[in-house]
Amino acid sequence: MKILVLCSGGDAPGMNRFLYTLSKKFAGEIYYAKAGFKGLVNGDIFAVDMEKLEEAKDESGTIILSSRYPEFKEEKFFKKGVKNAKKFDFVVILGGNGSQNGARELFESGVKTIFVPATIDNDVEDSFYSIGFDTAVSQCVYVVENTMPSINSFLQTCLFEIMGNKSDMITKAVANIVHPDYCILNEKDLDHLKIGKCIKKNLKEDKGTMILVKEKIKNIFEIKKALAEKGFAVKSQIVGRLQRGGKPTKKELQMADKFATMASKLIKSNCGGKKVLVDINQNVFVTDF
């Protein structure tokens, strides 16, 4: 037996954790495209390392690398990556709604693919789950939460940007936990009018503000500026890939174990094609691209 795991897109907590799993289950029988499609294209394929891979289960990152390679789109690099993943018994595909389609295209030729959630967007389509989406929680509160003392200390508002890329959940998730001030989720909520008055609120009580910003919707530093020219005092945090960095969270390291186990499942039951997806419920469960 021969199986494949590349990681595609942005790096996502709990991936080496997923990839630890897996290679457990089939020791010596997991091998890497570095880099993701780029790697399996390029025919960058390697075995895994589990000396090095055993000190990176519970670390951020990927430890095969990851990218974007819009270029698999591409019909000579995608039959290129199609003629190495077919040496292959099985190819594990670990990413966003992007890569799911990169995994469903090679399945459609002939190889054996299973597709994993793993974005800290948590937007893939008919998951509830995807592997980094607690984490990016996590750190994102730890971030607002330990910034606000000192915002409050000085009747200061700060602007928090929060990655997501187009799906708004990271920025709700983490507003249904700090209770922010105001929170800005779509170019609606962009009123400068009602952010004015909610500081002039807060101000009046001693308090700061809090706001959390969904990237994407507006530059923060222009945002920023408009409210520092209202009079009001200023600051902004763009989390950024601190959300991505952040040791995984217990949970985060049981979905992964969750994801693998599964995984494991269908290729001793020789089924390819096939999406580990999670329900509302948080059980893990299969079905066909």
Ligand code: F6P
The other form holds:
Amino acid sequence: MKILVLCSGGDAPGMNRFLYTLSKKFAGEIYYAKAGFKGLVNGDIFAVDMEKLEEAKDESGTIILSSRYPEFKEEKFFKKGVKNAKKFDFVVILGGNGSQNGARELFESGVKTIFVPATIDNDVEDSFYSIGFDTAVSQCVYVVENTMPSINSFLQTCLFEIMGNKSDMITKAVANIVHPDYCILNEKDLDHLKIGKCIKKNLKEDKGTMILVKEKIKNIFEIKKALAEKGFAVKSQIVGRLQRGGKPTKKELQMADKFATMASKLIKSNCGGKKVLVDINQNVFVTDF
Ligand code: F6P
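Could the form predicted together with ligand F6P be shown next, to go alongside the form predicted alone?
What follows is the entire complex, opening with the chain shown before.
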């Protein structure tokens, strides 16, 4: 059997572990498309290197590389992708919603695809978990908790910008753990009067102020400037890529193993055109595209 794996979109901690676990179950049968759909289209396809995977299995990133490749929607590139994909019995695709569309379209063109949610944003339709989320949350918590003692010592305010694209899942999960003084999840929350009141209240109690800001609402430096103009001492911390680069948590590795085990069951029972998702109780289940 020949099985192709590719990672698409933002890399997510746990991708390496998924590939390792799947490769262990199909020794000598796993190949990868370098840098996702781009590699599939260009025929950059190689056998996995178990030695490298052994080293990377508990590390973030993806040793088979990833990319954002919107060109895949164009017919000429898509057709090349289908042609290369058909050389394999199965194509396993790790990524977010955009990658899921690519997987579905490949399936509709006759390729046996399996889609596995892997994005720190945790915004894959119908899935309560995607590979990378737990690590991203834990990295943010680490940054916030290790920044605030200094902020508090100077009675300052710190704005923490948290990645997540259009999804507020990471910011909300972090908020549940660190209990910020204020959280900006949407434009409505960007109320300078309210934020000012919150900072003043903390100052009276000799406390600094922790503000979480979901990315892509407003440039964090503009928010900072507006608050500084009101006389507040404001610092900013973009958590950013630390969220993706952090060492995968124990839960992450367990979830990646669960996804890989389910993907291998599908392959062994010759079932393509499937999505491996997670329910509210964190159990994996399978649906059709
Ligand atoms: O989708 C994952 C993600 O990390 C988002 O949270 C973020 O908005 C985006 O990717 C950043 O993309 P890039 O790494 O291409 O700048």
